[in-house]
Structures are given as C-alpha cells and as structure tokens.
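Single chain ahead, written as structure tokens, the form predicted alone.
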Amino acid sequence: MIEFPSHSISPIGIIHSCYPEKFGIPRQPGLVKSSSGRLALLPPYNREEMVRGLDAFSHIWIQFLFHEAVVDGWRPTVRPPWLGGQKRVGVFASRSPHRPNYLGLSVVRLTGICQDKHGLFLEIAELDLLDQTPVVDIKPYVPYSDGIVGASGGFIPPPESVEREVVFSEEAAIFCRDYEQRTGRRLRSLICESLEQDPRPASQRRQMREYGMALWDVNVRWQAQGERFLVLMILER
C-alpha cells in the first residue's frame, strides 16, 4: 500500500459575498453577472507580492471549502439538481459539496485588487460562492487551456434559454432605488438575474408559494407565477 505524507490545508482567505444564504446562489459561476463580492486574504498571505501580476488576468480559479457541508459528512452518491433531484450518480460525477475532502472549484471574474489599512482584497464578480466561504488556493484562468472547445458536458445541460419576466411591486421598486443610491450596489439587477435562473428546487417548481431570498443585507420576498416572477417586498435583514 502506498503511503502518502499527511498534510493539513489552511485557508488563505475568506469570501465576502452577496449571498449570505445558500438559497438563491446560482448553480454555476458566470450565470448572474451582477453578483459580486471580495476575497479577503488572511495573514501571512495578505502580502502584495503574492498577487503581483494577477491583475493581468480577467478571471481566476478559486479553490475553496464547502464549509457548511462538513457537519453532514460525505456521500458516495448524490442526486444532482440537473437530474431533477430524482436520480443518483456517483459523487465524483457531480459538483455536490458532500465530497470526501469538501473541496470546490469556481472560476470568477477579477475586477480589481485593493489594499488598505484593513488588508489585501481581490474584488470578484459573477460568483457562486456563499458568504464566509474559506478559500484554500487561487490560480489564474488561462483561456487557451482552461476553455476546451468541444468538451462534453455529460448530463449537465447548458443554461436554460427560457425567458422569465421579473416584475417589481411599487414598494419593492422604491426600496431598490433608495438602496442603490445609498450603497452603490446594483440590487435590482442582482435580483432580476438571480430570479431568471429560477433558484427553486426542481421539486417545488409547480408550487404557488412565497419565497424569501437573502442578498447582501436584505431579504427579498417573491413569488413565481408560471415563468413570471413577482418581487413582493424587500426588507432589511
């Protein structure tokens, strides 16, 4: 039996994301263009020389820990949402968080690198990462090798082409306007793009009920009406 040296992995940074809860996070990065956040590098990795040259790349790979899955343990088979949650496949044929080492991989757009008295940060967008996610590594995205032309996606389909209308109540529209003026965050676009992905589990897509979705520091109350989504109200969290 081959013996491997043991090695512990320590976080090099923490994600501060517009998604404080799992519900509402897009199933893949790049689907919600208005999603944003920052990666705060932790000591001793918050040194300028460690990210020197990274700003030449438009996108980066982030390797992270599915920290909220650890308590549930790993599973040899899972039910992917792409199969409606009805069919099991091997965990290594999925992107489930319930993996032996709980490691995830995501490509995000790098919008800036900043350093101030609070530390060193990577500004990121088009993300699918939960707030407070521990990051274990960063690598530049290299288009000629990472974007493989003609690659097969298996049972995972391309993004849906269904056009979904998102309508705001007068109260919700006013809240968005005031919130955006106060914070500079593109809340309305974030809500629209998140709902266009239909965050409901496949098993609930025939139900008529009200949902709550946390984005940044607000709770968005909404309801699906066929392929139309009505934003009822937005509340401070």
Ligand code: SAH
Contents of the next structure:
Amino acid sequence: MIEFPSHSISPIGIIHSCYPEKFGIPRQPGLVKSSSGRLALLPPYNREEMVRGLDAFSHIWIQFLFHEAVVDGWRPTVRPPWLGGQKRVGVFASRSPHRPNYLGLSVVRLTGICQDKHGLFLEIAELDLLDQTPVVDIKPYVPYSDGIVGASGGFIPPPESVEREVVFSEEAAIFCRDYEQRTGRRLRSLICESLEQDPRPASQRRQMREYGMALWDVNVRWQAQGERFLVLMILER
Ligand code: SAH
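If the one shown is the form predicted alone, what is the structure of the form predicted together with the ligand?
So here's everything in the complex, that chain up top.
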C-alpha cells in the first residue's frame, strides 16, 4: 500500500443557483445560456486576494460535491441517459453523480466577481448545478489545453438539434413579464431553453402528463405534446 498524507476535503464555497431541485437541471453546463447563479466563497477563503487575476478568464472549472447523491450511494456501473437509460457503462466512463467520492466537475461562464456586505461572490452562468451545492475548488479554464479540438465524445453525443416549440399560456406569459420586471431575472428564456432540452426521463417521452419544474423561487407547470411544450402556469413556491 502506498503511503500518502492523510487529507480531508471541505467546501471553499457554496452555489446559489436558479435550480432549487434536480428535475430540470441540464445534463451538462453550457446547454442553458440563461441559467445563472452565484458562487459564494466561505471563510477563510472569502478573501479578494484568493481570486485576484481570475476576472481575466471568461470561464472557470468548478469542482463540487454532488451532495444530494451521497444518501443514495454509488454503483460500479450506471445507465447514462445518453443511452436511453438502457445500457450500462462503468461509473468511471460516465458523468453520473453516483460515483465514489461524489465529485462533480463543470466548466461555467464567469460573468463577474463582486464583493458586498454579504461577502465575496463569483457571478456564474450556463451552469448545471443544484442550489446549495458545496464547492471544493475553482480553477481558470485554459482554452489552449482544456479545449481539445477533434476529441472523441464516446457514447456521449452533442445535444440533439431537435426543433422544439415552447408556447406560453396568457397567464404564464403575464407572470413572466411581471417577474422579470420585479427581479431582473430572465425567467422566460430560462424556461424556454430548459424545456428545449426536454427534461423528461427517456422512459416518459411518449407520455402526456403534466410536470412541475422549480426555477428560482417559482414552480413552472408544463406539458409536452410531441415536440411542443406548453407552459400552463407559473406559481410562487
Ligand atoms: N458537469 C458535471 C455534472 C454532470 S451530471 C460533471 O460532469 O461532473 C449533471 C446532473 O447533476 C444534473 O442534471 C443534476 O441533476 C445533477 N446535480 C447537480 N448538482 C448536484 C448536486 N449538488 N447533488 C446531486 N446532483 C446534482
């Protein structure tokens, strides 16, 4: 057995995101342009000097704990959604949250760094992170070595370019308009882009039923009719 120094990991920050629940979160970052949030640095890491120079980068890597997967445990093989939830692959050949150590890795857009009386925050967008996710490390994204031209994506395909229409009821459209004026959040495009990803599990894609999706502090009720998504109503949570 190789000897190495004993070390435990604890969070350096916490995510505040538009996704209070797992259902509706995209499968990878970069897919929903209007998704956004903040990474709040925790003491003793909430010091301006610790992020000095980071604002020069457009994107950052966030390493985090899949904290909501820990209670379910992990398995050596998983059924990734990319394979229609049928075929099994090794957990280390997947991006599943249910993995030993439960560590996640996402590249997100860095839109700002701000300090106010509540603390030090990184403003982030295009994310796939649940609200309250504990963050264990941050690194700048380095295009020349992190972006590999011609890399093979294995069985994880780029997102399908299916044309999906998202239609709002009059009530839902009015709610969005008022909410956007009140909060400055781009709720309507967040809903459209999230539904364009079709958040339903592969097994339910043929069914006609109503779904609820939590975004920020609202609950969005919607229904799929083929490739057409109807936003029925939006309620405060
Ligand atoms: N980009 C990351 C995550 C991919 S899995 C990686 O490759 O490691 C993306 C899914 O993780 C999302 O659809 C969401 O359901 C889930 N997720 C995000 N944050 C989570 C958390 N804190 N705990 C458990 N699951 C989470």
